[in-house]
Structures are given as structure tokens and as C-alpha cells.
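In the block that follows, a single chain appears as C-alpha cells, in the form predicted on its own.
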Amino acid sequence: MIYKDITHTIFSDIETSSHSDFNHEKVFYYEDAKVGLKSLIAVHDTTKGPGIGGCRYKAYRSYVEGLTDVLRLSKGMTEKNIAANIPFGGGKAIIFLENRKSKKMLESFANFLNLLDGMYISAQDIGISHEDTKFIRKFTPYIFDNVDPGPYTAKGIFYSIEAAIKFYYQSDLVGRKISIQGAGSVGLKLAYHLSNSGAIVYIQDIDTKKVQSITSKNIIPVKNALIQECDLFAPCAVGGILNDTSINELKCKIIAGGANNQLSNKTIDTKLYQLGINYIPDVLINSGGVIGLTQDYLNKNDLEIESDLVAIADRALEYMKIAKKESKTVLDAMGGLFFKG
């Protein structure tokens, strides 16, 4: 087993705290090969309390893909708290897709929490299930597993896509064209809740398996979510899907989704709005599921969860009043409201 702190320290051929996504208080790895599990846990900011945020089981390319990944989801997690004012920092952890998933590999990732003493506390995310978390939770106290954070995550993006649509269109829902990309516990719940208010929905997932059994005449599956003519586009899958090629393709004009770091780089943004598609920022209203995740924490009942979530889209409504006015971005006008660095 190896277990070390390799925040200012050289590693895999990479110093951690060069790189340039590094601005974090720690970076540990943890290694349990006799289980086939190699795991890096980034904690950026405990300044409000322990970092949170969930456990992603992914097949990367390379070791420094994979730190970029963590690094710049658990910086996103302290961004997404923040806008949720939620008293806790970001935190993220990620287990290298290479063997196949078992208990004992999740009995060890849990060993790995516990080493972090509660500096870091974690949940699910993608390839980590609901139920991969109630058993990890047998092993450590230093995860969430209390509900899936997904359908958490839908309502609160339903409510901000909701509120865009009417602030962008003076308009309902009914009738309005939605294009979402992904149909996982968050794209799908989604899909959901806008057929149900009256919206077109159309909707792809690399699994056609996910869409196939949708019943809903409102919800259309399609090949190419991103370049379907929309009134707004709602990435719920990977990030970094927004690019200087991408963008070209969109037929929307307003990107609203769950998707954590949908753009490929800052510069996005603003040639977005060059566009003429107003880009509303995944950490302003996905923040959802950590609402949901910490409410047994913080004791509080359904309905001032439902409040919580209805507050998502208010914030969201405030920027996007300012940057109008301000004839910039929703992004640029949230300001100094995020942990810079």
C-alpha cells in the first residue's frame, strides 16, 4: 500500500504543485495494489469547513489527465459551495478506471479516507453508485451516502433553466425547445421535469440504452444533442465540451446545464457571448445534489431544501439581470463572488 502527500512533491514525472491547475491546500495519492486500486484525493479549500464532493471512477489517458481532472473539479466543488452558500470547501477524489470495480477496492478507497481524518469528505459522482457509497460508508464515516444527489441536482437546473427562459424569451416553458446532452440521474430526471412543464425536450447519451425506454412523446432522443436547434442547450455529461470548435456548431442561445467545467478554457466564454448565446456557469446552478447530500447535516427539513433549490435559480436570475445591464458576461458578472487563483 502507498499512501503519500504529494502536494509539493515530484510524482508520476509531474511536480503537483507546478502544475497549472494547482492552487489547492493538498493532493494526496493512494495506492492498494492488491485490490487494483490507484486513487488521487485534491482537497482545494477548508476554509468554511471540510472539502466536499464526490469520488469519480474514470478511465483516463495518463496520470497528469487524471490531476488535472481532480484539481479542477475540487477547485469547481469550493466555487459551487460558495454559490450555494454552503458551509463546507471543495474536495474531490478520483480512482483510475483500471481494473474492474470490487468491494474490496471500495473498502480500500475507504481506508484512504480515513487516513485524510475528515479533511475531505466524499460521494458519488460518475462510476460511483448510490449503493457503491452505503457500502463504502460500512468502512469510514467520511462519506456521503444519505440520497442520490442527482434528482437534487435537476431541480435545481430546472429552475434555472426555468428562470432563463423567461428572463431571455419572456416566455414559460411551454412550447420552448430544450436539447440536453446526457442522460444520466441528473440529464434524464431533467428531461423530466421540463416534458412535464410543457417543453420539447430532445436528448442523446453515448448508452442509446438510457433513452430508449422513455415513454414521454415530449422527449425526443437524438444523435448530436450539441448541434440540435434549441432554444437552449443543457450539458448534463462530461466537461470541457465547450471549445472554439464546438461552439461554432450550437443553434441555442442559452447554455444552461449540470455538466461540471463545460468550458474548455475562460476564453469560451466570452466568445460565447460574441455569439450572441448567453452562457449561464455550471457551478452558479449545479450545485443542487451538495444541497441534498447535506441536509441530514445540517438538519433540514424537505421544505427548506425545496427552498434552497428555488434559491439556485433566484442568484442565477440576479446575474443574469447584471450582466445584461452590464452588457458582459453572466460569468464575468458573478465577479469576485468565487475563490480566485
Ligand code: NAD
Given for the second form:
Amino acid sequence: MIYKDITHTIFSDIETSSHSDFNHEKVFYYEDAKVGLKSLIAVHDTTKGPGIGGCRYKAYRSYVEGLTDVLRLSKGMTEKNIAANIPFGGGKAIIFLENRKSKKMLESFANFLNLLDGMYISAQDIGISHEDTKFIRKFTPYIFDNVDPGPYTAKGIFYSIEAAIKFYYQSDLVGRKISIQGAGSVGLKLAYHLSNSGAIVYIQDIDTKKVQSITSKNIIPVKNALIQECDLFAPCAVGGILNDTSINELKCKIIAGGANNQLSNKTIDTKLYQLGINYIPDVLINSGGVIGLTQDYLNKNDLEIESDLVAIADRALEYMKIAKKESKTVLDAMGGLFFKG
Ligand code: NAD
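Target state, the form predicted together with nicotinamide-adenine-dinucleotide (NAD); input state, the form predicted on its own:
Up next: the whole complex, starting with the chain shown before.
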């Protein structure tokens, strides 16, 4: 077993602290060859409390690609937890998908969490299910397993979409056209909230089975949600989908969705603005999940959770207003308010 604090050392041919995305408190590596586990945990900022953020089980082409992902995602978690107004910092874990996920592997990951002694608290993410977090919880207190965060994330995004439509179109959701990419835990719940409020919803998933079971007549499966003519496009699948090519195919006036890191790079934000598209940054509106996950830890009741989810949209609306007033993007309106780095 290898357990190493690699924050200021050369590991796998790269000095962690020389990485362009590094401005972290700690980065740890853990390997348990017996169970095929290789994992990284990045703790970005614990000023407000322990770093929290999910664990991603994913195939990476190289160690550096994994390191880059965990550094960026953990920083994003600090921002998201600020957006959610909860007393936690940001952190993230990745498990390199090189071997089949097994109970032994998850148990060993729990040991990794125990070694950090609460500096980082994990949760589910891509490749790690709610069932997995429940299993890991048997071996460590340092993972949230109380709820599936997806529906909470969907609710925060739903309120934010409602606020954005009201702000940019002076209208409610009835008859508004919303196109959703991804019919997973977040996208599908969001689709039902929107259709129940009278919106016409288009939805796409690369896994067509996920859209076949939809019964609402206001939710219409499409082949490509990104190019669908609509009032608002909600990316709820993968990151990096807004790039120099794809933004010219958009037929919407607003983008607001749950997927993390939707912009392939920061210049896309300005380009969207020049195209007349209002981009509401993911980090501003997809923090409902952490509100759901930390509710028991923070002893919050259902009413408090509901008001926290509404507050996500209220904060988003404040930044939409600043952006409009100062003729800038919402991301620029957020400026340095979120995070120093
Ligand atoms: P999920 O895995 O349940 O669903 C994602 C869905 O997207 C899957 O059904 C998948 O088949 C589909 N998909 C993948 N690539 C696609 C593509 N190119 N086009 C269309 N569909 C595609 O994940 P989720 O929990 O719903 O999360 C969705 C996104 O939101 C992810 O980017 C996630 O990181 C982000 N996010 C989720 C939460 C949460 O609470 N679950 C919180 C914050 C951010």
C-alpha cells in the first residue's frame, strides 16, 4: 500500500505544485495494489470547514489527466460551497478506472478517507453510485451517503431557470421551450419540474433507454438538445460542451444547467455574450446537491432546505442583474466575489 502527501513533491514525473491548476492546501495519493485501487484526493481550501466534494471513478489517459481533473474539480467545489452558503471548503477525489470496481476497492478507498481524518469528506459523483457511498460509509464516517444529491441539484437549477426566464423574458414558464442535454439524475428531475410548470421540454440522452420511459406529453425526446430551437438550453450531461464550434449551433438566448465546467475555456463566456446568449455559470446554480448532502450534518429541516434551494436562484438573479446593469457576462459579474485564485 502506498499513501503519500504529494503536495510539494515530484510524483509520477510531475511536481504537483508546479501544475498550472495548483493552488491547493493538500494533494494525496493512495494505491492499494491488492484491490486495484489508485486514487488521488485534492483538498483545495478548508478556510470555511472540511473540504467536501464527490469521488469520481473514471478512466484517464494518463496520471496527469487525472491530476488535472482532481485539481480543477476540487477548486470548483470550494466555489460551489460558497455559492451554496454552507460551512465547508472544497475537495475532490478520483479513482483511476484501471480495474473493475469491487467492494474490496471501495473498502480500501474508505481507508484512504480515514487516513485524512476528516480534512476531506467525500460523496458520490460520476461512476460512484449512492449504493457505493452507502457501502463505503460502513468503513468510514468521512463520506455523505444520506441522499441522492441529483434531485436537490435539479430543484436549485429549476428555481434558477424560473428566475432567468422571468428576468430575461419577463414571463413565467408556461409555453417556454427548454432543451435539456442529459436525462440522468439531474436532467430528468429537472425535466419533470419544468413540464409540471407548463414549459415545453426537449430532452436528449446518448442512452436512449433513459428517454423512452418518459410519459409526460410536454417532454419531447430529441436527437440533439444543443441545436434545438428553444428559449433556454440546460446542459445536464458532461462538461466542456460549449466550445468554439458548438456555440455557433446554439439556438437559444439563455444557457443554465447542471453539468460541471460547461465552457471548454473562459473565452467562450465572452463569445456567448457577443452572440447575445446569456450564460449562467454552472457553479452558481448547481449547488443544490451539497445542500441536500449536508442537511443532516448541519441539522437542517425540510423547510430550511427548501429555502436554501430558493436562495440559489436569488443569488443567481442578483448576478444576472449586475451583469445587465454593467453590460458584462454573468461570470464577469461574479468577478472575484467567489474565489481568490
Ligand atoms: P448522471 O450520470 O445521472 O446523468 C448524466 C446523463 O447524461 C446520463 O444519462 C448519460 O447517459 C448522459 N450523457 C452523457 N453524455 C451525454 C451526451 N453527450 N449527450 C447527452 N447525454 C449524455 O449524472 P447527473 O448526476 O445527472 O449529473 C449530470 C451533470 O451534472 C454532470 O456533469 C455532473 O457532474 C453535474 N452535477 C451533478 C450533481 C448531482 O447532484 N448529481 C451536482 C452538481 C453537478
